[in-house]
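This document starts with one chain, in the form predicted alone, laid out as structure tokens.
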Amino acid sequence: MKRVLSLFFIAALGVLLLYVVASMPPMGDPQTPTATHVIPRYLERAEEETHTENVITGVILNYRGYDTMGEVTVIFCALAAVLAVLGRERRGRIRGFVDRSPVPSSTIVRTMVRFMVPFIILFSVYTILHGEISPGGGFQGGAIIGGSMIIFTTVFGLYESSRRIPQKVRAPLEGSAVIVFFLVGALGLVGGGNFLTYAWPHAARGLQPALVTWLTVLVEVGIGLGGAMVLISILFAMIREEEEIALTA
């Protein structure tokens, strides 16, 4: 009986989804509400209403701020799920299989990675801090930092990477994106506006652009740090050997 009910529920859900898809306007239709109302509003009034020169940043952090806050929460939940399955390291420094490889990495490769990674991280900082006025932002900057650590770990091993970014540094910053989003949202309420309102109605009009800019940058930094630490912690958890194996190696 349970199987019949399950199949019936799945079939009904499938019919509902097919009906919704069939009722949607054709892809690229210029007469959809999104094309006739939403997009023109964003392009024409984003800079005025959000005080950001980059329209994409205005959309992500202002018009659809709740959705973006949900995205950073999902990223943090992904880390929680990975750690729930694989666990977090119990010692200060950990090892992976690359640390026990009998084939040493090339001196040229090690030198180039050691030289390039600081510049990659510097570029990620630029991407995060200038996301308000140029292409980039917290998500992109955090992903760049995570990618740089993947390169560094592949060449120098997990033990060296965990020495550079130990657990005591990563753990407090993993939830920074969610925390900063919530705090900035609460500050919007304190300033007399709504949740995630960057421009405070009670503040002087001349202070509004600077206030919006700095709160936006604060959110970008939180997303960048949180996203980077989440990616690095997931990387370390997935390639980490069990401590008992590493100790007996």
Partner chain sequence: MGAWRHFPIFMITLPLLGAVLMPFLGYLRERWVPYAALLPLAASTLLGFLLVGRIPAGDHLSYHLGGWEPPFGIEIRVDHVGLFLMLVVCAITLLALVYSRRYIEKEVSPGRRTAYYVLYLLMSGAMLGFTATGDIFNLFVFMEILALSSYALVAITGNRNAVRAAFKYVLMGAPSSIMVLLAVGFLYSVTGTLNMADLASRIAESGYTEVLVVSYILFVIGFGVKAALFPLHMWLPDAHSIAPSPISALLSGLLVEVCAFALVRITFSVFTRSATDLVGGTADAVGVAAAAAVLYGGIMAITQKDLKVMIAYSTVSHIGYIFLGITAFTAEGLTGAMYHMLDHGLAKACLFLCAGNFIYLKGYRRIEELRGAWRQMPWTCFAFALASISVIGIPPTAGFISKWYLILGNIRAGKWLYTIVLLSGSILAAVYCLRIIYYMFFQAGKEEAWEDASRDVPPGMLVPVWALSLGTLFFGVFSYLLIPSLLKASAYLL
The other form holds:
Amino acid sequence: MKRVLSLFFIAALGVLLLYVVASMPPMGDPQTPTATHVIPRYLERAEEETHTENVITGVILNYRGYDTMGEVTVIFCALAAVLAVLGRERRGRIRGFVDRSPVPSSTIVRTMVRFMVPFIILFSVYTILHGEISPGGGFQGGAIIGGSMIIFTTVFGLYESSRRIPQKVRAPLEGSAVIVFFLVGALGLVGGGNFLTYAWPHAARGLQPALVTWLTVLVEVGIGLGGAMVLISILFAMIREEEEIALTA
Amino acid sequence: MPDKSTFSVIPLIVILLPWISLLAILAFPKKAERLRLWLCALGSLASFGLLFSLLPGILDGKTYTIKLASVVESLEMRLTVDTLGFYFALILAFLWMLATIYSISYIDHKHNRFFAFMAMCESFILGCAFSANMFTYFIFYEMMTFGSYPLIIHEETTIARRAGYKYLVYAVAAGTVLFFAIVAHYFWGNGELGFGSYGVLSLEFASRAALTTIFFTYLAGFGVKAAIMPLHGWVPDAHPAAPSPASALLSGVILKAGAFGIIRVCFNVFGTDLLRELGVYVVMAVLACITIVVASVFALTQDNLKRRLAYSSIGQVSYIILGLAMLAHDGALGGVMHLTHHALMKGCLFLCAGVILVKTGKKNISEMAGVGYQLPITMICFSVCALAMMGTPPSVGFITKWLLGSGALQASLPVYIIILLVSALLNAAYFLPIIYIAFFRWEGDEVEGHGETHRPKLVFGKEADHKLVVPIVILALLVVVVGIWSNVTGFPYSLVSRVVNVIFP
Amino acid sequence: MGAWRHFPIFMITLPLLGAVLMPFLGYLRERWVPYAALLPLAASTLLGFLLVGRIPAGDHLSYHLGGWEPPFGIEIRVDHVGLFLMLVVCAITLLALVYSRRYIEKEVSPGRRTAYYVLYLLMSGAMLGFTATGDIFNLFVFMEILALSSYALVAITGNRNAVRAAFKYVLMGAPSSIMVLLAVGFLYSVTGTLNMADLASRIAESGYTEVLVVSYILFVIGFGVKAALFPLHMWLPDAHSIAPSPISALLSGLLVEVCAFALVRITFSVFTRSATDLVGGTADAVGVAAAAAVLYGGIMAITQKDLKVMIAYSTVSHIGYIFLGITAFTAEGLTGAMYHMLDHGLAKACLFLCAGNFIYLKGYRRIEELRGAWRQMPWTCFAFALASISVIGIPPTAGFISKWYLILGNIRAGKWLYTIVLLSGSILAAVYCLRIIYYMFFQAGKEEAWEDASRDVPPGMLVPVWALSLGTLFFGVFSYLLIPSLLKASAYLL
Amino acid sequence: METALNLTFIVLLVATALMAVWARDLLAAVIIFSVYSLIMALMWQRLQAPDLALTEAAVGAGVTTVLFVVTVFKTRRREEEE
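Please could you give me the other form, the form predicted in complex with its partner chain, since above is the form predicted alone?
Full complex below, order starting with the chain above.
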């Protein structure tokens, strides 16, 4: 009965949504409200106004930087939520269940991972730093760093992994995205603008574009580091052995 | 009303003075019990004294006003002492003062709670009397309602709890209805909640149906406190359950807060012309008549003294309603004056019942044979008040009946006189047996009609603590004195006639 | 134009910044975290109070982030109503945080305490941002922070019931978030803008009626779940009663209200009056649901045996009040709804914290166990009584004022049935509140239950409780501080 | 050609979604879900959103999958029978 009911509701919702989508303005049409209102300005003037070649980065970090600040807070919040449920590990190195994985990883895998991880991280650095000229940026780069560390942890165990990135490194860096955003935002205030204005008042006029670009890159780096640390911390919290915190009945 | 209105903090001080008791309770340790209790009485006394000092100004036609707070411009908490409010405040402060003194020796446990809530209730109900508009009235009225709950359940017996529960149910429902009435009044009165000399509502702004609704919700809301049948259910339970001083106040003052609200609604909110036009006064009159007769019949069947008195109160308060519903000069005069008259009589009767209960432990009338010899002063006072209740001259009860009768003639509805006569007869029927039993029967009478009965010795002077007897005697004296010299300045007539003469020129 | 223009953004970002700094502090000195967490909230509260009186009446403060004018950048838009709610949020979060320290020491295991404060700050900051924003996508972003942090806070004690309640909450909350996101997307697709003020003008001339209606319905359902409007309230009684008491206070006293407020913004600032006619049917449905909520919540509260569950059901009922005020579509009704948010926030937070006091000191959760509580915990009981009086709506508390305006608004709208529902709601409230007061003060109870030598809870837990309960009294007596400007602001919104 | 490719993607997307829901083996479901993410990433690329495609690939196909796998290993592999 419950099944039928829920199926019915989902079907109804699906029909409703399809109906709405059908009555929405057609996609790709240059005359739709979306294409005529805000977008043109972004497309035409983003580069000169935000000094980033990638319009998307310009929109995300500059025009709608406040939203992005909210997004990185959401990511941080996810970590806090995981820690609230699972608890944070104690200081120092920790052991997790991957240390005694039922399938011992072979030498080939170990060597490959040891060999690959630096390159993956290098690629992620590229993704982060090039966020302002090509697709990519802090979120993607952070995820890639996180992914690489996940692979590393899966193969070498939590003990090894937590030796390389101990809690004292992760704890301050987890919120780096928000912190950097806040600093850049406050900087805009010092420059006489509003919060999140990318500017620096004392710089010479000619330096302004370069500064904006560098600030954008700084924010990207913050997001990348923060995202990576959040992912790693979540992973550590999930795979570490239960210590003092257990689900009580 | 607004012409000779002067700013004054006195109303506020009068309201705050009872809180001395709370300070006393907080400030003095348990050891200084006597001192504390007397301080409580002092607060009440000071309040009454200060209030009395306003008398010359009031007779001069002045009103004193102070604004406490406001929500928006037309919705404010304001205290104004006008003649009607002063009149009500005077009697309630007086009765309260006596009841507080009485309680000092009557209440034997949890003094703190009892005196604190006594003081709070006095403060709130003084606030009711001084309210300058319905908004303020409602606020104080509700606080008074909930503040009096601990007084009712003070004994904490099962009966008291049940009575308190019933009281709360009625009070909450009534408060809700009243709340609606006031919001509707605010809405259709164009945001005017104040009291005008001739009423503030008019058919200009609101439809007939709307005004009728407002009137009946008001009547229902206040009617629960004023114990108009069929809304009287809590009264016969609450009165016997409460300690006697509290029942005296319940009957003498708190029931009157409802009646006073109806007076305000009739005189100052609707105005007599509008009432006549809407025709709602007929319903009010019919309800009042029914209540008067039926309550008296019920009273006949009660054996518990306080319960009988409670039913008597239900009937008597409806005199006030009936007087208002006559829409005639003398009727209104009698009705409003009955507010005080009944407070004096019923206050005294309940306090007497309290003394009987304390000294002999007897609750039921049938057990009271010979009480008159054990407690002569108390029972004499009781008899005086009981006779006054029946309307025997010279007493306040007689004045009420006379004025109401005259009002009935003015309204050219002599049927009311019949109701009054029936009521007087019924009153006699349920009061006289008490007196008879108290004085003319002895213990053992019931066992066999004659034979050996030991007539108790008449003892004067040692029957009870002075703090119990003095208030009773004062009230009983006043019942007679006010009945004879009714037009002395400061007595009800001098104040009420000023109000009524304005409305019925 | 002084520095005060920047205050709102700092009110929002300071708690968020504080939150992200907490893990490191927690790593260094875990003991300092409860105190350090107070700083950003205190700063926000201070900034909020400094803003009072700066915004001209009937106008709003518009703050363009990054200096980009609205349709292109994001706007923070604080009008009187918004500022009012932000102050309420600041004050209550601050008080509940003061309360938290001792309570959390007892209820939450050490490894999770830092996370508690982090989430707490995130939640407070998100509520502020949520209230202040003038951009619907931004609204969604903050709603996500709010939702995520509240899910986790419900589960923070880690016992099975808490996790189950949180899971139920997630099951209802996550789809509701998606609905809001879809609604935002739909609106964007037919208007090409995300700014509320811009949307309001573009919706009026937009031809896509079906999309607008569906998007409004999705908004109503989405926020309706978060605000626990009647048929969508199933998560609330569990989540609110099982969460640690300060969190219950926030969830019940603030979260549901800011979500209701979001719907106010969506209805009045985005869809505006003309378009509301278009979606009038939905508004009527909300009215019916709200009326049902008032009665259902009240009746369920009466039947409860657990104190916190009872208070939670009372919240269901009171959310109905707020929605009835909104659906009256009159200035008085809206004022009543807004004032009820204040009153309900203070009173409900106070009730939950009082319930927390009983749990903290005695571990008592059931209502019967409170018989005679007065003897040992007089302060808590008095605060509880005062707050319940406000919940019932007895003068002179704030509850009375808000109910006055709610009923006035509904009378003005000619909605008689809802007027009666509101009145009966307060009767129900009287029944469930007075019962507890009666147990506490007038029943003897077992001697051994309350003869513990330790007296009432420590002052750190009493002060917030009393501040809240006195707040209900204060805003009842001094309602003139707020009501006139709220009336003006409501008229402006309409 | 364009349409055919789009259609293929959409059919695959729906198919993987349904399979992920129906799979009794939770590990299998996770893997299928990662396939779903990959197809989604390709879709984003086709819709000219390379940033999203990158994110989807890294987060959806990479990180989420691993976290799900960890969860599956820490709890139960089979869905509970009703």
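Under this definition, the rigid core comprises the largest set of C-alpha atoms superposing within 1.5 Å between the forms. Positions refer to the first chain, counted from 1. Nothing here was measured: the structure is a model prediction, and the numbers come from that model.
Establish whether a shift of 2 Å or more occurs at the C-alpha of Val190 between the two forms, with the two forms superposed on the rigid core.
Not so; Val190 is displaced by less than 2 Å.
Classify Thr32 as shifted (yes) or not shifted (no) between the two forms, where shifted means its C-alpha moves by 2 Å or more with the rigid core superposed.
It does shift by 2 Å or more.
After superposing on the rigid core, how much does the Cα of Leu17 shift between the two forms, in Å?
The alpha-carbon displacement, core-superposed, is 11.2 Å.
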